[in-house]
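There is one chain below, alone, in structure tokens, taken in the form predicted on its own.
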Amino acid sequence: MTTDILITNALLLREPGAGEELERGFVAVRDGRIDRLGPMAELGDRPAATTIDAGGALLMPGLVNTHCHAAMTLFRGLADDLELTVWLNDHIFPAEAAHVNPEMVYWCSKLAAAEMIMAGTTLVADGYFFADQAARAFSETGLRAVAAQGVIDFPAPGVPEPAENIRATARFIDERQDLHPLITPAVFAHSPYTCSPETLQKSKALARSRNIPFFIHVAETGQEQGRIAGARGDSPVRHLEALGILDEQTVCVHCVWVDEEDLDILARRNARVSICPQSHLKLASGMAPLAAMLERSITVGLGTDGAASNNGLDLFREMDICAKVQKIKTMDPVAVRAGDVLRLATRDGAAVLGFADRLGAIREGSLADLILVDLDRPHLQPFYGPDLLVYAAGGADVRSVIVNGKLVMHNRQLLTIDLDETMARVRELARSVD
């Protein structure tokens, strides 16, 4: 039987973070899946519609962006060095409410879906408004997503009336549910300051019932307590545990400021972690505990936030800061190694997000997300494993990646859409921001 997309010749990294020996192989792709793989002595004759010799490149999997805003590149360097409060209420908000539409969320979202392909990524959870428009650009640029319809209790893009949020977010889902192999749908609640309890609860009632998951930002500053109304404990973590909303489809974005107690309840209902280093740095909002958390058994993931909070999209360069910081934060040079955060990005990601088994590790039956890693640049080397990838590698050293089994970028060149179309959209989008 005939392999859809044969890859020889390449260094295989099979499971990122564990530490294994790396060896020089072959992995064949058939039907979106990893039907085969092993070292070049057994590969055998092997007819394939695509052959692709990596000379030696690193071959892993696809990288996993645990939270992103996507459309939120119309806004990238919009409103730099300023603190939260102030850039989301000043600045991102009104900017939103004069500029988000159908059209704007496309164009600014197949942009982000591009930058992420380039970049390794093979995988986003994202959440924002007219998120059909979203996945319509995800699905166009062949990036596995997450997508998840913004709930807020305020007036917002496509829901004028917040009395709608609910409804408008499970038509939906129940529009996109099976459409499109690539796509989930899934719910997202701004945060507990932005959505009352019963709108809370109204939400995850709704994603509990489709099976799909909750997305919720919790704990990114140290002031939020203090702007929820109504709470039900004294932390917004132990808020959301009263309301009933904690569970292993839930998951928390950024948790900065979370204590002990938080955690332990975090780690007790298994709710899942995405962290943004790099938006924690530049919004001044602190640094998640994530030695704390991985002692615990958390899943944690990793996230690049909007671009208008980070301003990239790459997670290459998320892994180096979130290995950095942490080293600071705890003042132990151990306490997160490089191969805890390589595979935050990798399988951990995969787990935050519901792939579990099926995403984040090169095995037989695994789909086909894997990207390969040009190691022949002057940074990376000499090679002496997958920890340089951490602290050395970017995204522009991505040669090329597959989604589903099917080639989107090779020789970093873009396969499924017109990037210079995109970016001209974009360019004019942005001409009547102020």
Contents of the next structure:
Protein chains: 2
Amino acid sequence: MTTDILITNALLLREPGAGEELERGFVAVRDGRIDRLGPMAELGDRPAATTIDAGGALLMPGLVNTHCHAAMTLFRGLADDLELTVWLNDHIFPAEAAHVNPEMVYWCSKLAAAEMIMAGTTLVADGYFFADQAARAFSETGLRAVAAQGVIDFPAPGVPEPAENIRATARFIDERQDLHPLITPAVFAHSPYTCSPETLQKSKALARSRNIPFFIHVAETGQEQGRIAGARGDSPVRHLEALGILDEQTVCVHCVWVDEEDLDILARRNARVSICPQSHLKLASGMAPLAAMLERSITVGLGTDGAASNNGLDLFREMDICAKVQKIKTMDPVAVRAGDVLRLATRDGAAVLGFADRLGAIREGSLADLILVDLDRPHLQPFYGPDLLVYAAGGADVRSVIVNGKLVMHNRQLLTIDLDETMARVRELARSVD
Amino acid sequence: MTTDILITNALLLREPGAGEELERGFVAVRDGRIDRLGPMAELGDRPAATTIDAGGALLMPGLVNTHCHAAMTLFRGLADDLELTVWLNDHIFPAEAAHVNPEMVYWCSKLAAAEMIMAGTTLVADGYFFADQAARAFSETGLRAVAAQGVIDFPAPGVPEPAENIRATARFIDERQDLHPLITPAVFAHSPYTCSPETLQKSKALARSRNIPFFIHVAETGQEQGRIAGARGDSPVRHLEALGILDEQTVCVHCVWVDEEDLDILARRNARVSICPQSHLKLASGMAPLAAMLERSITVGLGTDGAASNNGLDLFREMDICAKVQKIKTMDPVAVRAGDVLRLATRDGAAVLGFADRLGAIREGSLADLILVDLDRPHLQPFYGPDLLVYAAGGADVRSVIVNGKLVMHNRQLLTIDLDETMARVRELARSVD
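The structure above corresponds to the form predicted on its own; please provide the structure of the form predicted in complex with another copy of the chain.
Shown next: the complete complex, the earlier chain at its head.
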């Protein structure tokens, strides 16, 4: 009964956002799960294959990114300071048509996976084309992922014939036995304005039949409703409701332009929401009504969106901006607190992706996705409490990362892949883009 | 004619925000100034005391923080998620009354100086009590600073008798010959609502007589006008205008609640403005009308504010949030671009503080305040251009820092002070606060 990894002398943040008193303790990891934890006094004699003396660093659950398009790292900073439709139609869609292929998705997703792990993210929900290549990249890098194959009613990378989009997605899902155990396959219908009602219903039916998550971009801009062909309701959310799309395995991404009735529907259906505050700001889409969502007990997670609309994948920065922007949205500094966004980025994000009670807290029996945050830095001194993780910490403060009981980064060194090679490959791909 | 420091193989960002094509080159530093620069082909044989091979890292002017209360690092994260007046009256003012003393200002300003240098800031405008101790801390750490002594009509740390506040400030200024050449002394009148018209006029007269900058917090919240005793105008800015306070050596800090007429006055008087976007969000004060300021060619710089209301002093993060928030303020993603905030954080910030044409660009003859940014990181790949410094880089990406021709940080190691001792001293001081 040897422990795989034993972390000692760590300041334990067991339940982010719960307001607990932090104490120094140990965590023992075995077979991918948290086996035991407790104060240092209860450590006793515990043989371990690997022992990490945290030296007072903070140990917390890994962060959960509920929305990303990992391979879009290739387009990071390619077209900044533009309105969403201009950005999408004049820059991103043409760049995707020209440059997205299996090799690009593999290398650029791998770069994103490295970036996320190095910033403390241990679970990501990704949506893109050639999802099999993204899944392969995540597996190799050691990142847990929900990898969703994109469905859209246009000729798309890897799916030149739109009529084949559901079948191609079914094929990806049903081949999941070939994928790494860290990967959950899923379906991503692009949006109500790029998928017909029929496509939406068929893709949701596919997800239901396989009992897997279904994602869709919804209500990102104020113009969206006007772009929906064959609208069945007078808002994007009511359109989805009329089509029977909303349930607890549907993740509605963005939800910036939702009214009270939309929020009531989302709450009633127990649909999940992913908000991407930085992307919403950068594309001038707006500010999602997070406080109103939390009042209704809607389960909300944070997402970075793709690197082309952010431009980084650091959830610490996302937490910071999320909390601060909500204070302006409501003009109330108390409406959304640091603890609330810590919970969004851990426990609630895990629940959004179907990992409720398995991830997002340090508990015996939970999956061992853990990060060690170095507090011994000038910008984290003094450390009165975990609010500082939101308002001052950054991804670069993460020292070590464990995913599924395996050490994937230690002392800022990524242990799973050749980072230099990955960066060089992406730079090479970028040469033809610029 | 030996060069002091020679930086080779650097990607040169000479004029942040100007849209230049970046090229690899060298910069030679001598006697605190940029002596020569050019493409690598023109390097020739150039003996130097210290040579730094940048290996493709980006060299740019150091960042300028136009508003900080450095010693408030002691109160970082002590009281988050509160409205400004509650935060100030129930938490910060009592904590200051109990804990601010010369030793506290010295050690906590030193921590802030270390934090800023490590995040690429080379010039800060600081305003606090015991400004002589802050100046001492900045000097020792090697940070260039405008150190302003606070004036307020309450009993204040170091100035128990308010009637003495102008005299105490004059004494600090006139003893500046004892200070390090990196320090410019200045006057900081707290605000129109905590300083009487007479105190404002006397403190501005003092600054004018010594030809030094004058700072004041103005129009931070919508309630400010109602709190001004003896208001001479119907807005805080018009109050200052009526008192004859506004000129090109007056820095108006915040300016969140300013109307068109206020902006016209600021432009006409050529008064300088410092905005602190994160502080404005966190305290739910609002969003400063930056686009409207830039339209009027008002000279604006970025500030972090104190660590208690931010909670970090990283200007890269401040640039990011500033650009993104302005897109929401205007609902126009084009209104304030990445290049605009890069200029604010360098050239324009330098102009706000009286260093126009001497700092903020890499030019022959400029003061040698330079930073080297490591691009060889997953979140900065690929690097299509300097917009990424705003939307993806963080202070932790800064590899080396030169201030006034002296290397103060190299390969993330602070070369001037004992960082561990400084952090330990601040932790010790924090024990009595919590």
